[in-house]
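Coming up is one lone chain in structure tokens, specifically the form predicted alone.
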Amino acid sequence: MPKRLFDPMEHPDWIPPQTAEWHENLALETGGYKYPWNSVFDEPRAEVIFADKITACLRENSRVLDVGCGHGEFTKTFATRSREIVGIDVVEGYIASAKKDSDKSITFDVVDADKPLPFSNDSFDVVYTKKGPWLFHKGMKEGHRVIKPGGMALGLYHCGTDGGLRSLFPGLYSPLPDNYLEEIKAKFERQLSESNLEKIELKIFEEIEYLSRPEDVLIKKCFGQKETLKEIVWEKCLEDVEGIFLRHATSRGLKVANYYALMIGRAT
């Protein structure tokens, strides 16, 4: 049985990912939602797949809303493909980074997507989120208020990482539940069906990634955590992780699988 490694999630300084505190710490340390580990991918990457889906919905005169835009790097890829893009995020540090070198067709604003949005009715032809808030949950009105009839709503969500990673590094990574992907699909099927959107597509898929170095296993785990906790994890885990990594890595690095959910619906 593989040695059980130190579990940083049991440390009192662990910040639950995707919480307000986690985002504020990430914005303070890096200025954006940027993956800091080194890796290479099999193509196409999840973000490329999502960008292609968004692009297929755009027209020259489209108005687009990016919900939870982070530091705006992904948002800016559509600057020349539509008339206007608005990126919103609740984290001020992310928006400050997004506004740097921004195209004139893009506006970035600090907006809490859980509250009434500062946009008029039928404002946008396309509303999308990449790992951010989904405006079309059951009972929510703002998404349907600001999207035009016939407008497209798209969401991409990271649903975990495995591909052998969790069995190789027990403790550092916890096993996923049995039937995990089936449960994830059922969750997003339900979410899309309750969104009062015409279902266009729902897809659960994996993205293959190769972590380049042993340190990248730890960086991936501690993404968004404070430096003080990272120092503890490195001290307790790095030597063991190095040995495991060298035994199992391919010529491209350590192969892992990232799971994603893609949702696309049309406003009625």
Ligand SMILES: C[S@@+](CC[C@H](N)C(=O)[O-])C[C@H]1O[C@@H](n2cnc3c(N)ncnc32)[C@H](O)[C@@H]1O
Contents of the next structure:
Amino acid sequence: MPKRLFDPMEHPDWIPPQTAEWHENLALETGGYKYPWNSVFDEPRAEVIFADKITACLRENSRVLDVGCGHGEFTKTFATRSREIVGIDVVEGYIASAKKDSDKSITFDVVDADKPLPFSNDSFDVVYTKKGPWLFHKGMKEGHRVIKPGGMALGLYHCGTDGGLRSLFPGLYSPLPDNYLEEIKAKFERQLSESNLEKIELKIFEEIEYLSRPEDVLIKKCFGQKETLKEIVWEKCLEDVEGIFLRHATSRGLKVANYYALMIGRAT
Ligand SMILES: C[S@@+](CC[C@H](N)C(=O)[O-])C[C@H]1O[C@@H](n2cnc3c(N)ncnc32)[C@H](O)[C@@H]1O
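Could the form predicted in complex with the ligand be given as well, to go with the form predicted alone?
What follows is the entire complex, opening with the chain shown before.
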């Protein structure tokens, strides 16, 4: 039976990831939503697959909306491929970073996507989100209002990491439920079928990543947490994590699998 490691989620200073407080802390400490651990990937990376899908929808005169754009690094990759891009995010610190070195065809604004959007009807040919708010949930009107008829809506969501990681580091990570990927697929199928979008594509797929060093297992777990909590986790876990890592790592690093959902629909 492998040793149970310290679970940082049980510490009172743990900030639940992806909450407003967690994003504010990240924006304050780093200015952006950037993964801080070292790793390499098998190609193609999930983000490259998603970028290719978005690019296939773009025309020279397209107007594009990136919902939950974070610090705008991904948004900027489409600058020369469309007429105008708007990146919105609710976290001021991310948008302040995004505005630095921005192309004149891109606008970044602090906007809460849960509220009425500051855009007129039929404004965008393409509306996408990479791990941010999906504007086309059942009963939500804003996504359908701002996208043009025939416009394309795309979403990429990270749905967790495993591929052995969770059983190697019990406590630090918990097992995913049985049928996890089937249930994730059913959830996204429902989400797409309940919207007013015509389904073009839905797939759940794996991205293979190799964490470079033992510390990277802890850096990944503590992404967005305060330095004081990280110090506790390092002290309690690093030695055990080093031992496990060295026994299981390949020459490229410790292999893990990231699960992603990709959704594409057309506005009717
Ligand atoms: C997981 S991060 C992804 C950031 C960026 N798209 C990327 O892939 O690097 C989710 C983003 O959605 C933003 N977000 C969450 N809720 C939002 C809302 N109601 N309105 C606008 N942005 C929101 C967060 O601030 C965060 O930047």
